[in-house]
Amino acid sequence: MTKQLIEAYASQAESLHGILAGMDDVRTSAMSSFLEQGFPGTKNEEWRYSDMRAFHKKHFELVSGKSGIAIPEPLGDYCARFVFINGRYDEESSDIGQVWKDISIRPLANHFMANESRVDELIKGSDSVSLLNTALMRDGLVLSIPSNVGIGRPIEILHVMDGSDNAAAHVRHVIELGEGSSVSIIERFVGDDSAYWTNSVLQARITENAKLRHIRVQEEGANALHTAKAYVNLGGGSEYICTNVALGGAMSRFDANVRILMDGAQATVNGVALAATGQSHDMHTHVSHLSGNAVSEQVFRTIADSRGTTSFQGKVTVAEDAQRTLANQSFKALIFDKTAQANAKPELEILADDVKCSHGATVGQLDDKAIFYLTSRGIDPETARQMLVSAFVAEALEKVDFDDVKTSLMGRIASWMLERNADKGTGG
């Protein structure tokens, strides 16, 4: 990195000492790392489709302020809704509602506060992105769920950005589920058109028995660069589901870290992502079966358009003690542009013998014979490409199970499709 680049994130980092109790020195330690690897480049194999050149020329600053921008509605109806505008909290815009009679909610803050051995829990990552997340974060939730405990509507964590071109957020979230308990998260991100960069991270410890549905949807502004995280840790018997939908953004990279603790525990990571002209969009996953008896699915669809690229890297690990490990992955891939491009690369590292591992990986188009059977009975042929674009991505977005966040999506979806018919001035 340059001279400048590390005096300016240095400085931040600083800047920021005292304001979290107990973090100085976790910041620092985390600084000193980002600062010897800097951001990767395309030689490095994890980030080889990931357009970082943007994070290699300048610098973000931490934004301040509170955004202007309207506060878009609710996907579906909620329990809770927390607002992030420019990384910080806003609880104006939010809305508590009653969740708070049955689960813990507290500020970061107030977390570190009250125990500052609580710093030690966090995850501090190895790559530049979660490192920089840990030396520069300000704000975030903590939301613990008690034991036997089971919330029925999702709980909204909305991240607004506004902050002008170069300004960047940092937020950490941590989901603790007591065994037994269950909890749906929306995470939704946007923005305006400046050029801004959202990094989020959330870590989650999921224990026996417990069940995490992690819902997210990355519909940032069309010049913002986009990085997030997820980490998981299950016990015996607790399940995790994630819905990774990215729509918006330049750029934009989210990778989802499970590792599988306990006997017994399931973890399904999907996703789907739509890629406009010059969008980039990748998702990364590693699911580790550290133990037996236990199940992962992936799948994974995207779409690219021209000059739209979406990347695919899926790892799954199978410890040698992990028998009767059962994981599969699927992505599949349409590009309706001769200059898109569809990246694949599924891994399997299996230790094990007694496990049942599958992954496959297609790129193509819409089935021609398919638009002509539609449109041959009399739908148009903008209707035909939309349905049948609907059917593709309606796998990867089933674990969805409330109806009308799924609706809102699928509308999402629709409109994209509406967006590329009108760009080429035909149907066919």
The other form holds:
Amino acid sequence: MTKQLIEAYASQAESLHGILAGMDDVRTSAMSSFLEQGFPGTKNEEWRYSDMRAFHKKHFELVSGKSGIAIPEPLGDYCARFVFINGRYDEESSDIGQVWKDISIRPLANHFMANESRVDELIKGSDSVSLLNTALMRDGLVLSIPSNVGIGRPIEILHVMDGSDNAAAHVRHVIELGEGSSVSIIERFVGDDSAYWTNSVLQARITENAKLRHIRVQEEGANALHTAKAYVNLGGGSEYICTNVALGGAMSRFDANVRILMDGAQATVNGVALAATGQSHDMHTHVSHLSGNAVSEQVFRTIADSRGTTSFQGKVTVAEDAQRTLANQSFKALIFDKTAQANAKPELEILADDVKCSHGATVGQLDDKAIFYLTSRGIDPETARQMLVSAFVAEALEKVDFDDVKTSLMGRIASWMLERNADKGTGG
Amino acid sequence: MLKINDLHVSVENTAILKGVNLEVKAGEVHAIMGLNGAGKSTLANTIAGRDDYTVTSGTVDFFGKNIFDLEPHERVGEGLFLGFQYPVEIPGVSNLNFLRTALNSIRKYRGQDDMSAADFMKLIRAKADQLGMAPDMLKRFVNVGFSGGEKKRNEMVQMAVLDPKFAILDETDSGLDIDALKTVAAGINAQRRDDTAILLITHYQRLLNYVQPDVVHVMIGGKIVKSGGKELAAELEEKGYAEVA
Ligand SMILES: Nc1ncnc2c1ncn2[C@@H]1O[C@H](COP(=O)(O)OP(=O)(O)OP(=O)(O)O)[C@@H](O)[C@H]1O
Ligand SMILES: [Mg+2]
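To complete the pair, please output the form predicted in complex with its partner chain; the form predicted alone was given just before.
Shown next: the complete complex, the earlier chain at its head.
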């Protein structure tokens, strides 16, 4: 990193001192770890598919204020909606509904104020973007679901950016589920056309027999950079079900870091990524089976159009005493032509002996025979392609349990296909 | 209805059809028989519009229109149907969704409104029942895991629902057990009307016992070399292609 960049980030962290109680030392140490390693370069194996060039060139800084960008419609019925504009909670456009009667909702600042030792529970991370998030976080939600409380409709957390070309938002959400509780979170990211950066971290602790559904919809503005991480710890018999949908931004990367700490947990991390011309979406998972009798499932479906890139690196580790582990991973990619790219790198590290693991990765094109079969029944080629694409991604969206949300997502995928057809102007 | 005039077609620069002439009128059933590789499926697929077949010369007139001016799905809108020799499996797309989209696409092409979901369900249940297809197969993905015979039956259900004016059935009788053959034959006969026409491609006399053709053609080496009445099929079965054609 250049000296200028180093100084700029260091002074950003300093300027935040005193803003979140008890955080100053954490910021300082995260920042110095960040400065030691800088942003990853192309030689870094973990980051080889993420185009990080922009980060080496310019300095992204926190912005304040908002310019009155339109807030999009929700994806579906919700029980509460929290809106963050340029990384700051916006009370005016949020709708907290009635859910506060059942669960505890606090802004990040109050969380630490109530008890400074909670800073210890913050996940600092070890990669550069997590470290920066730790050093520069200003806002976020802390949701605590009491034991045995079940929340039916999802909570939508909407992130809106209307910054400028070097605006950044480092948001941190903390989710804690008491024993036997359940909640669904939709994290959504939208923004204008500037080349801003969203850097989000969500950390969740799912205790015994609790269940977290986590739907992520990355539909950032066309020039945005998006890096995000989910750190999830699973207790006995608990469940985490994540569906990540990436279709916006110029470059996006999502890392799911899931640790199965106690017996009998279930972890599902699914994903869909659609990369149009020049876009790249990178998805990483690390599911770590530290305890046995647990099941992990991963289903990823990606599509890349001309000069688009999708990548998947999926790692499963099974510790020595994590016996009777079941781990499945399936990655399928469609590429629309020779300039489109799909990268897949499955990685298994198994130390236990009583384990069933499977993984598969395929890259292919839309089946011409299937398109002809559909058109030979009167279906026009655009619709035929759309049907095949919807069928292709369906398995990865299977765990989205809310019909209205699923319909919204399928609608986005259908319009993405329409835009592809329109771009080509071929009508087929 | 369909008039083929001196049609030449090649695949990857190899001439397959070498001057096919054929006219099928409303109310008629024609059968094409011929050796493996003679070009029967090539003819069927060319009429349906598969793009790896290159028409080098000749014309196909369909209801007064040059069929090659129409996209494959538009030909279907005009009333064409092709029952495939090898129906394609489409994972992730249910039979129901597929057929409903197909039917409404055709209706849209003809300027009609979508058929309501309730009416569609009534229609498809009735047709599946007529053709002996179990209702739960409608919910399954198109042809995925279907047996050879079930795939052919599925083609017939599609034909019955889409109700084409002109149907080409490419070896729909191959791979069927005797009972299925009778059901499929009944389906074909139900589609046989004064305002429709059918072109059967088959290797076997046994289908023609149930569906009596008006004309039988023999195709060899990319050409129709002989045409006659239904007795021609019996003669072929008895004596073989070498002697008859
Ligand atoms: N896509 C293709 N690529 C290369 N050759 C092809 C292709 N399609 C057909 N052919 C060739 O064209 C010739 C005619 O094939 P076609 O399938 O039309 O025969 P057919 O009369 O239907 O035979 P069958 O009775 O075995 O079904 C064959 O020699 C076949 O190998
Ligand atoms: Mg054939």
